[in-house]
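Below, in structure tokens: the form predicted on its own, a single chain.
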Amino acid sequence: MRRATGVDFTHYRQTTILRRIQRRMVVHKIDKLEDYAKFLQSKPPETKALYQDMLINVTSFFRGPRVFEALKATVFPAIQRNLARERGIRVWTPGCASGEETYSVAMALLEFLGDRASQTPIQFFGTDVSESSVARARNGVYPENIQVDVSAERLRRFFNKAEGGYRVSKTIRDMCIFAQHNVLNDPPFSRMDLICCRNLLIYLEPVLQGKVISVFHYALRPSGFLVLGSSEGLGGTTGLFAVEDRTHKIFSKKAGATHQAVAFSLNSQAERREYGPMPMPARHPDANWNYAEAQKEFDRRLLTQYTPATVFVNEDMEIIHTRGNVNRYLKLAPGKPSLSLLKMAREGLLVELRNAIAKAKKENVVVGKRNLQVKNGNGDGAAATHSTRLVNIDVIPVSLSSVKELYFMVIFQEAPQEPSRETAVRRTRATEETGAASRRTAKLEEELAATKEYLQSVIETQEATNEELQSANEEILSSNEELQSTNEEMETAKEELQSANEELTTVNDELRNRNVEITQINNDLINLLSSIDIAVIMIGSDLTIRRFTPKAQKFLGLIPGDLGRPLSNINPSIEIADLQEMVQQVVSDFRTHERELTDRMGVHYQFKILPYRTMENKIDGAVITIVDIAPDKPGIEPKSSN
């Protein structure tokens, strides 16, 4: 099949493809996947149909009604706002099938601008690996049960009467583009204001659902949106989109968010690597010096070794950039490596920096911490010690236009150093308190000291329940994702039956329109057989009688409930001798026989015998005739001819 058609079945959600082998199987009566295989080999058009029974194309006018709806309320209008003057509207539908996803995103986006619609530049973008499907799709001409999917008035406003149903106009059809495109490999459009992808991830392991929504990611705008099917999730990259519309399953991109690097690969399939990040060339050094370069160098140099420390934190608290040298403030923790900027703080500094960020974020406001004493380590390696520094750090919430996410940016300070003179001064002014004040000193450190090994027992406590709780989502998520599958399964197979329902739809049409045909060319027969004025009877290969006109009644003595009666049953008004046996000759022989007779008045008739020929050439009866000869025209002797 990869060979063949150039798609890479491999991660394809198994079941699926297993079930359309089996029906191509059922349909040419192999019993084992071993001589399908052999008979796939030797048959080249059949690689081609289970290729497209593989690409189930399944789908419908504003197929959930209530997405479309959603999206004139969440996703057109934040679109709308976020539009600048110097670019249009972009939409991409991936997966498009025949295009009826593609117009109908066209067609709601129209409906929500409105008059506004002419002063905007729009391009609607519809993919699919189909061939056939791109070009039913940029033709734009669907039958008349669309009727079901689409309102009159839509069907007024979007669509013109066409021979044998509906075509798209021509206003909407110059706004979308279809192209034959492999989401998985082949580069992505970019810059999109929404992508709006169905049913598509139903039909993939999660391996590659994991990378088509990275490309999704990397194909957004800032502040675009991604639409999903009914049961389909992010899975395993819900870092990378917030959560609009749980419902209808409708996702904002997060633009601080980090994806897993993708392959676009402009080689042949086969030359194209297994799914996971490509190798980039090194960049080769340009040799001409030029002042722009200098100018870099000298800016990062500046920024790296006398900037304060500070990191750039997304509301998550994930470290996304980081300026100056912050291993004195924050180190990497041991086990699953993390950029949690919490996780990563030195002892002393969390408890502080939760909840110096947790005001900056309730209040907006910026939020300064003094004089945190942090114990000593340079994140080098080397043995820290005992003794400790004080630290001074400042939050402050930054908000970007383009994105509603907040962010934050710590900075950290070393604490200036108290004058030595002054040190001296408290120093003797220290060993000059009385008794008294010595020992409430040691009082209060010992309150301190049980203080804090009640709050440690406390947080001790608490990283256990969180633990438990993380253990106990962990759990949860894993039954989810079990469901998933399983909501994608039976998606799937209702899928698979609306496409095996469209099928025999098909075959049902065709039937009808067969037994229309069957039925006029009998009304032609039986008008033929009783307007002539010849007695024609035609014999079955069983020698019963299948029909006669009313002229041979006159002759055979036959009623209408003579059909069916065998021929050896008639009693004929004119002597024929041997009738039976005449006509079994010519269906054995193949061979014409005629005749003349004479009947009880004297008068002549033409008496021929024809064999039966269907439409394949094949014997299956006999036809007899009888024909008035005038007084006048000489006898005819018997003969017998081909």
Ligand SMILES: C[S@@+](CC[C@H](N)C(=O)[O-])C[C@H]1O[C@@H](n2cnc3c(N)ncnc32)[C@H](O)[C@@H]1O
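In this text, rigid core is short for the largest set of C-alphas that superpose within 1.5 Å between two forms. Numbering follows the first chain given and starts at 1. All figures in this text were calculated on a predicted structure; none of them were measured in a lab. First, how it differs from the form predicted together with the named molecule.
- With the core superposed, E596 shows a C-alpha displacement of at least 2 Å between these two forms.
- In a rigid-core overlay of the protein, S132 has its C-alpha displaced by under 2 Å between these two forms.
- With a cut-off of 2 Å and the rigid core superposed, N364 has a Cα displacement that reaches or exceeds the cut-off between these two forms.
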The other form holds:
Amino acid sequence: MRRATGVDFTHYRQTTILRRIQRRMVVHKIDKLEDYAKFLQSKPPETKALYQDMLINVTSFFRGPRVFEALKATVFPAIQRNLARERGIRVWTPGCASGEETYSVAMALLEFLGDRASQTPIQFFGTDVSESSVARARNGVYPENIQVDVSAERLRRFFNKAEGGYRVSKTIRDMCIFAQHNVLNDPPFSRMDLICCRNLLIYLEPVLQGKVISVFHYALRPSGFLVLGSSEGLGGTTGLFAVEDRTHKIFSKKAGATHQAVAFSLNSQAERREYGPMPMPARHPDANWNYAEAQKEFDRRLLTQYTPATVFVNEDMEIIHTRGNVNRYLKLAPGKPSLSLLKMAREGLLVELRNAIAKAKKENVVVGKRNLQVKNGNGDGAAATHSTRLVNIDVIPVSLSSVKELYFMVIFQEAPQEPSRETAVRRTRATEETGAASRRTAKLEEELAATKEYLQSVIETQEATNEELQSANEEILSSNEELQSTNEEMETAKEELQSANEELTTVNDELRNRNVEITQINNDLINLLSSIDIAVIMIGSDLTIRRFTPKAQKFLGLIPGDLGRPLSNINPSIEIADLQEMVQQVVSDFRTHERELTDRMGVHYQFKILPYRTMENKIDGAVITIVDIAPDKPGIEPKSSN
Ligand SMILES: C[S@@+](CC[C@H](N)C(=O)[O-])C[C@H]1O[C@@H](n2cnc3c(N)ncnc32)[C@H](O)[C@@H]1O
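One more: the block was the form predicted on its own; return the form predicted together with the named molecule.
Below is the whole assembly, all chains and molecules, this chain first.
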């Protein structure tokens, strides 16, 4: 599949992939996977069909309508506030399928902006890995049944009537740029105010979900928003985004957060190394003296060596930057690596640190804590692990002008040691008194942490189940749509059959009537022929006998079995010279031949050969008549009766 389409499905959700393959196997009546693999290799068009099946492209206008209301309530007003700074709005809908989602967001934003829309440069980027979907999106033509999802008011305002349905108006189409783009390894768009990517992550395994979320973090402006599908979440990458609206899965970018290095490929799709290491550009030493560079380096040295140990944390207490030697106060906790300040704080700091940050956050003031007893650890180097020392901490709230999130600067400093023996005794006593309390607190905290972890795992399991259900649901929807279209095809075929059937019934009726008429004519003819006292023989154009009267039987010695036999086979009782040649002559020159015959008894007969004319005036044989012209004379005795 990767070779044929350039898309790597390795970390797409296994269950979905298997179900899609099984669907193709059913279509081709193949039972075993190996057989299907062989079939796939031998039939290149099947690869395309499977590819299209894998990219489930179910979508509709204003899918999940409440999300669009939420966008109008929370996201669009914020984007509008930023307009003065950003000079234009940019929205990206990755995995837009046939474009309905991109157009829906565009319509919702235009509705929100009203008259202001005309003064605002707005760009909507709709991308999808499927080229055929992108082509449909660009065309912007949709069937009549979009009326189910698009109100009459919107249809009137944003669509034009087109053959077989509606076309998105040119004003909106001009604002939308559609492109084929693989969100997993094509370079992302940038400076976006809003990314709306719904129902794509559900098809990916967590490893790819994380990668895509990082890409989105990179692609957004500092104040940008991300909207995901109803069953999708941020997975393990919660540090990059803050939750704005949990119900509608709206997130805002955390400006200070650092996203993982995202590998984009500018190579052709076939050459991509999807999960290989990302080559970093080598920085060549600059031979020229660069004052600004040097100053930065001096500042860095100064800050590293002479500033107190300081950490900068965000509202979630995640460390985003450090200065000085923080090892004395923080350590990496066992288990999954985490940058949470509370998980990293050395024993003795945790409770006071949390209280101080909570107070600083609540009251937006500087909070200091003095003489906290901190256990020495291996980060301290020389000190024994069981000894303690006194530490002062200061928590200073920091608000940056560009972002609304609050940050905190936490400064750790060694408290001056109190030299007097009395103080030492007092401290020992105090230590003993608080020892029992802090042991209990530590135990409670441990329990709390374990409960939290358990709760988190339950939530994750729940989310995974939800995602699985949602992707299964989408597959069902897509199968449903296929069934619907098959049904429609069958309906059309049925209608065609019905009309053909009706036509046949009328033809049948006509034929039946004609048959009755023909039977009637036939009867008349038989009666006529048997009642006339003239010998009549009808000859076909191939000179075979077609019909004759009873009188002709007598003259020419015919029996019923002679019907269909060549004229040359008969043996007439009257001498008729050159009979066959005469008939041939009449058939070819359409002229009647007439002569008188006399039998051995001297009886005269009128002998005629006429061309046989059809209704269309075509010659189809000849008619021979023999009439007794002296009926009062005694009749001749036919040869056969001798
Ligand atoms: C179920 S549709 C979602 C459409 C729309 N976002 C919605 O929610 O109505 C999923 C879309 O994701 C696209 N897709 C799958 N993998 C992709 C990738 N790696 N890059 C871009 N689009 C992808 C598929 O082609 C498909 O059109």
